[in-house]
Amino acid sequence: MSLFIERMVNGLADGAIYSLLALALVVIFRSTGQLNFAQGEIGTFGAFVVSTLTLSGWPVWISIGTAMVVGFAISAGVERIVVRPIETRNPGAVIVALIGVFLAVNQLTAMIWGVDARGLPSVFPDDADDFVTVFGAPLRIARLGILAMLAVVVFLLWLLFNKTKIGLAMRAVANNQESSNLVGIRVGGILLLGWGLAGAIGVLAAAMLAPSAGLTGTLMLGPFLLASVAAVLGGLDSPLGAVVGGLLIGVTEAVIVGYVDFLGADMLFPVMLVILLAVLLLRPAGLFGSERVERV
């Protein structure tokens, strides 16, 4: 019993990454209708800073929030910079282009740091002794942090977007940019604070992730992959689709390590595309998405 409940805090730690991650997603796609495919590498980027800092001597806290920063910045000026002159000439043509930023980001974070595996320090607790006992399971502390985290992050997000002028402006040009512009919402200055604070979202997962996980290049591929099966499956329009679908799938991924020996972690990803397929033939919207309805 207490290797389960070990086995399965660890996968809902594992599942706030992809659910960080995944709200970052939602959060651009329920404004623009686009996914930022370079999400994970401007995370990377931003987790690299951290370590910068971390190593110059400024506190764990304050770095991040410096590299959230950062990563509100570049991720801005993606959308300012690329998306916006392509989209209103050639919106098909944004997929290419995020993707382009992806490369320019991945190579950018090799050129200035190198490709050698660096140390970020966890800012919660994280030696061998620091852990609580729960049920006879022993839960390391940085692991319920990174759960604490997760819902610190939701509750802001709550209140922005149900308690303020900003959040319900952002709401309202998820619903219909075109009536926002009307009613006076400045509708290219929403699109900019969406994107900056998706960006700062994934610094703050990146960051979550790197202590444990080695911070390299490649941090973020993995995750990003899992967060947008995350996405997808919980409803591309719900930031609550988003949270679940990130627990179930770092909750799949315990029992599948741990209990399905014949599959293994190498069987990760082809599990988690058959269960999307699964969800999505019986509710494509997926499982919190809003159906589209369309007049006839």
Contents of the next structure:
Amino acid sequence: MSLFIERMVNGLADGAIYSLLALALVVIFRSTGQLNFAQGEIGTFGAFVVSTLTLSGWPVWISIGTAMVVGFAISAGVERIVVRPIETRNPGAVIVALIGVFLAVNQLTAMIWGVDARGLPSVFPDDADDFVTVFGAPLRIARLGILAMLAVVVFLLWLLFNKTKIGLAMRAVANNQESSNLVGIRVGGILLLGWGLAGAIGVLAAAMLAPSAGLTGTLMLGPFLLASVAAVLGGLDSPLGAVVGGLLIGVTEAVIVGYVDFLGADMLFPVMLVILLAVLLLRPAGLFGSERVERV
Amino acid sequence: MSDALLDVTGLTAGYGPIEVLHGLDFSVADGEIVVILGANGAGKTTTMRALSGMISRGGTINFGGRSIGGMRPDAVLRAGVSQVPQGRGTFTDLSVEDNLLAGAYTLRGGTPGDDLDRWYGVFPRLAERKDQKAGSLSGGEQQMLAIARAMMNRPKLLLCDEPSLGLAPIITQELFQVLGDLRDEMGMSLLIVEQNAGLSLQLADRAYVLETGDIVATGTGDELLADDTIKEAYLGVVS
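Hand over the structure of the form predicted together with its partner chain; the form predicted alone is what we had up.
Next comes the full complex, this chain leading.
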């Protein structure tokens, strides 16, 4: 029983990373209708920025905040320099360009920081004895912290979207760009903001994951794939779906790795592919998505 | 007409290399209801989009004595010109109230709470449905919402792009009543482009007839209603 609780909580903590990344994907998909392939790599880049800053003596919190600003700038730059010019000419080509950005950021990270793995300090207490015991299960503070972080981000995003004028503008632009223009919303600025926000969230996700997973150039490769499945499962246009989808995928992963011996860790991605196909066949809009997810 | 609120001369606009409007001259005086009558493809929507700054345009557009011809949509709104777009353009996934708040987007400072109350008073149906998604409203209710949303910006001139499109005749009548009230009770000026000649010309102080990007006739609403060619082309009456 205690092992089960431990595995589930760890699964939820992993799932929280996928949720954060899926949220970033959804924020962009809602406004631009694109799946940002470079989302994970921008996060990895940001995690290396955190590493550099902490190594030069900056506190971890401030390092992460700074790296999130860098992630915001990179992601907003991608929207302005790559996505927008291509989209006006050929919307279908944007996805190819984003794969290009994925490769470019990946290579840039390797060029700057090399390919050797390095550690990253956790923002939460992460020594050997930093755990609480619940029903006999030792739960690490650092893992619980990630779940708390997800809750904070979800709350802040909810405030932004539902309680601020800029959030109203973001929802309006996601719904109808032409009408947004007509009520005086500068659509370009709002799109830039959405991409930037997604970039910052991606960096946060990477900085949460790196302390336990180890910081390498491929840090976010697997999580990005799982977050994509999570976003499709939850519904590509639903922030709530992204959160639930991420947590579900995290728990599914924990169950497969922990209890399904004939599948195990090696078969994780094939199983996720089956889940992805099943969602696309049975419920293309996802659990919480609206039926109309194609661009209009 | 030098005392015009909106004074347009030589308005040209189009899409890419295709010119749709070939130099339109028209005006709207303060407190006046002006209708531009035109069939499909005449350039009605292009005219509205050009006035709102949604597309690039040539010629001069003076509003309240200042040139708005080079302004972006948000600046045109701040100058006091709101548009009710064709097909209503409501934010279907947003609540009725959020739609109205989005209409007040360019207003600076203060809460638009008073404006909300005012328009809920004018359109009680919207008040009843304020938390519903706009997409769940009927066509007529959505048209009322689109008008209220445009009015949230506290404009001096309201542009209406084919408000009768897709509405039942009885609803269209109600709608033109509302548009008339905006002028009679609030002193609004209105520029309406329409195909529905019968109702719109009854409401109009003056009207223009737009054909393939040129204004081909003008007069008071009654004059045009009595005109045989107009009757034939827009009212289906063969004389």
